[in-house]
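Read the single chain below, which is given as structure tokens and is the form predicted alone.
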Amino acid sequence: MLNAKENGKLEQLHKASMEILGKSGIKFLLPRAVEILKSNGIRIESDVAYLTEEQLLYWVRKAPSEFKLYAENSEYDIVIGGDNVEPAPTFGAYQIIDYAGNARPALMEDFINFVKLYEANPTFKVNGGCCVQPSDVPAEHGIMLMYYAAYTHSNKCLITNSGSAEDLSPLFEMAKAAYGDDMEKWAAYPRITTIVNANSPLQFDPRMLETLITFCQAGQPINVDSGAMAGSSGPVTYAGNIALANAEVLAGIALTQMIRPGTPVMYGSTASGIDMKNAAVAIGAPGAAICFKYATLLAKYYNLPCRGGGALSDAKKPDLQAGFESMMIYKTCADNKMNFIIHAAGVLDGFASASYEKLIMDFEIIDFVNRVNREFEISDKTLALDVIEEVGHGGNYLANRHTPKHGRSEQFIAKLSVRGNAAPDQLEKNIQKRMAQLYAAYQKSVRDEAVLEKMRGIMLANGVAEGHIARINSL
């Protein structure tokens, strides 16, 4: 529950980008959204779109409050919306970091892997999207091939790339393969989502935009997105930069009600800012947190479900500043009830880099930041007035039969934390230990081969070498 205090930041903040939208408008870099802006009613000039803020609430609560999306195996399906939090992928990066900070380009045995290591951890349910960025596939064919890496690994609810129409015509022609052609039950029973991203400050591209007409049109759900950088893309003050975000973020939502009013739709946030030292971007800042508290605190003004955030970090190589900045982060979306958090694992240095090492200690943050969120139960079992009359003064609980019933289900048992008698190398071991259990834990899809024969002729009527399926078939 909002108090006075916050729900009157949030009048102001509504009022601000009300009036942006009104004065300084939305630019849409392609010609058939602002068709489809301008056949709805709104205010064109060239291609800057003014909307009013009657028109843009009417458009906005069109979009439902939550949806479900589907997984292959349905112990997986999610519930996207109120105040679920579910961890995701990280989505982009292009390079490998190792444990002591040494780079490499990324590599689809890169991406498999990652799928792999969210696979196998249970807390989980989302997997795909981009990872990691192969460098060893062609550009133009990493959106079929992503995907198809995704689906023969993962039995969970799958992120996927944005592009082109041209681009995502033959990633949906793959999708049919599998849920087939009924687009009435893709919209009823939505298989996968994806981002579309404002480029800040105050416009969409061409590109976004046909992902975002691509998925409507397809009732599948959306993230709309905004990174607007403070004192970069965005204002420099947060109040500024925020109200600039909420402004992109509500026209591209209303974007997609035109198209097809009830599609799911996630108010999303990557906002953040930079270092005023440098210019480079911070997304470890206590100022990103801000902007992801006030994205959520927005989406859910508006009655809409929430995207951001994640185990942000600007650092180098999996270090202390990548633990404290991570922490940070995602622990103000988790408290905060965002609903998807994207980048919840493996990220480094400003979206730039992934690392194994990394990822496996964003695991262990979730399981941190989980522990503390969940309420500790209050009965007669737990106060245990019988043990603490029995133990006595100045006794000893370790020895009771109280302490094994009820150590495992009531302690947060660490899997990397280091406490104790132990040699200064031993995170580093842990983290391999736990990377190896994984590794060990996960188990493949079993798919239709009649489903991967026609994904596989997809792909190859569209230039995808034979070569880089084979290599997906055998990692």
Second form
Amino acid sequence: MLNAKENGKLEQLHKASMEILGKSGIKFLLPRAVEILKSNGIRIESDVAYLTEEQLLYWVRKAPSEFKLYAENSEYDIVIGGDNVEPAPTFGAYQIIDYAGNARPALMEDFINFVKLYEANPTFKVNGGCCVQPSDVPAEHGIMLMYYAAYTHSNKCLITNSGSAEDLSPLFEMAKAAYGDDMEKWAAYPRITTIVNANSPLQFDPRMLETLITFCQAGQPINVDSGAMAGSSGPVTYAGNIALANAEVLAGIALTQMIRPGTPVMYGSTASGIDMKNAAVAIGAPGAAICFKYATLLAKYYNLPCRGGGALSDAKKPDLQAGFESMMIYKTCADNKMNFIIHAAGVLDGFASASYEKLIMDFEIIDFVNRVNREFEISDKTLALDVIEEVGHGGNYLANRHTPKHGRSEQFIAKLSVRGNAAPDQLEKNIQKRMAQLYAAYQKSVRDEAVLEKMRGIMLANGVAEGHIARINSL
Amino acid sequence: MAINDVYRAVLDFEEDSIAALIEKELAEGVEPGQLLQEGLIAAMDAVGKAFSEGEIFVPEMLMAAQTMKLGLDVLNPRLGDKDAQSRGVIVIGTVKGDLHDIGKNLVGMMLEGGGFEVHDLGIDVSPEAFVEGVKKYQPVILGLSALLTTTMPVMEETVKALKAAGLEQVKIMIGGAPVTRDFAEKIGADGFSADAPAAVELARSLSR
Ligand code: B12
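Switch from the form predicted alone, shown above, to the form predicted in complex with its partner chain and output its structure.
Now the full complex is given, and it begins with the chain already shown.
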């Protein structure tokens, strides 16, 4: 429960956003989107929409406060909303940075390795997307190939890429090959989700609006996201930046509900700040944590599920900076019940790069945070008054029966943290060991050959080279 | 010293008073070329140095550049041909399919602060539109920006389009987070820089 002071702040931010929507309006750079807004009585001047508070809330309230996303294996179905927090893969990094800090372009093999590592980690119920951007497949075929690679290698809920209506059409054909073409059933059991970014400040570009329309028509959830950066694409003062991002996201969400009332949607935020010394995006900074905190509070104020944050860092390699920044941002999000956390593991360098070692470190961060935030049990068993009496003054708990009995469940068994007598390179060894264990635990999903054949047919018909498909199958 | 006032005005971001200050100096008979070199350009060099050392921040540097530009607007009509020539024209833009413009804008503003005349074609600019822009503004340098690996190939298309249009005399410099020096060489661009201060240096050397 929020206290009155916090509530007052949210009202202030809400009012400010309403003023932005009424005075500046939001530019929708796609005639079809403008038509939809217009036909629902929204005031339009050229391509700028001006929503009143009443109109905005009327549409936003049609969005469900939580919804379910369905996985190939129903064990991994998730609820997005309420107090649930689901980590999800990182998205869009085009480089891989190694432990020493050397960077190289990401490849399809890296994409599949990342999918395998997320798949083998039971904490993750979501996979795929653009967990890294493979440089060795043609850009125009990436959307299809990444979906195929994720579908063949994961049983979990899947993210996809975003794109123009034309880019998305073969993707949806492929998904229909898997889940049938009864669109009502699709809408009742959403299978895929993606990111729709506002092009801050105050606009949505045509490609993103086509993604929004395509997904909403199919009843598939999207997250409407603002990445306003305080100081470059938003005001340098965080309150203003948050109010701006809020206005953009709410306007996008209103549009989703005009397309298909009740369609599931997430309130998204990657709002952050910049480094004043060079204007670089600052995703691991305290300001970013403030943006994420308020994104969760505002989403809950509007009764919407939220997406944002991650184990975010601007570090140039998986180093000390990567550690402290990632922990701060992830914990802030988890503490505030950010429902869907894309970029939960592996990202660094201000979203531009990914790292295997950091991916493993972030897995540990997530497990730490989950442990901290687990309900703290105070009971006869955990107070252990009888044991305290038994051990008495100056006694020793190590050898007491109570310690081995509860040791494994009470003490978090760290997979990476080094303690006690150990060599300085033990952390690195632990990271490699955990990575090897995850690869070993990974099991490739069993898929209906007929479905795969259909998917391959769709890709070939859309110009994808057979070699790229064969390569994915071999990995 | 009077020129020192102009120099200080840039360092103190005195956007409102710089024009009047320069008018006053000109009325008193100070050479326009001297006001440019020892006042405005010397001040921006000092600003650039302080920026590189992390003493002043991006928005502050941009304000200094803006002040310098306002001063330049007053000086320009009075500068002789020799001084005017030293000022290179640059056309800049983000390539087709790409909407990222923060880095490109920053580079553009710093180039202006460095004394260049910059024409920004905006975002999502097709190779044909770059060709048109080059024909229109006759720049010494064309700057291309791309932030997506998926739009980097458009940089190469743009270089080819310029050649095909017989505009190979214009120097091409490229940048954006995923862009590398190797890539610049591969596509036949004349230069690459990783950040805005380096872009000004690069432009100076390319326009020499
Ligand atoms: C901010 C941002 C956005 C904003 C852009 C706002 C705007 N008005 O520009 C928004 C939210 C709109 C956005 C949208 C998208 N983005 Co984006 N974005 C970024 C981000 C986080 C920071 C870019 C930035 O502003 N940097 C700060 C400036 C100051 O730095 P800079 O641009 O690098 O510029 C410096 C140098 O490169 C150089 N320079 C730049 N240009 C030039 C030109 C010349 C001539 C020279 C000499 C030098 C030079 O000097 C500059 C100053 O120092 C990057 C990640 C990153 N760290 O780069 C992702 C990133 C580039 N985006 C990415 C993606 C995927 C997208 C979207 C597809 C996401 C989506 N699904 O919504 C869309 C695509 C939109 C499109 N068609 O372009 C990916 C790219 C993946 C890839 N394939 O390459 C990245 C890496 C993030 C990620 N992991 O997803 N994005």
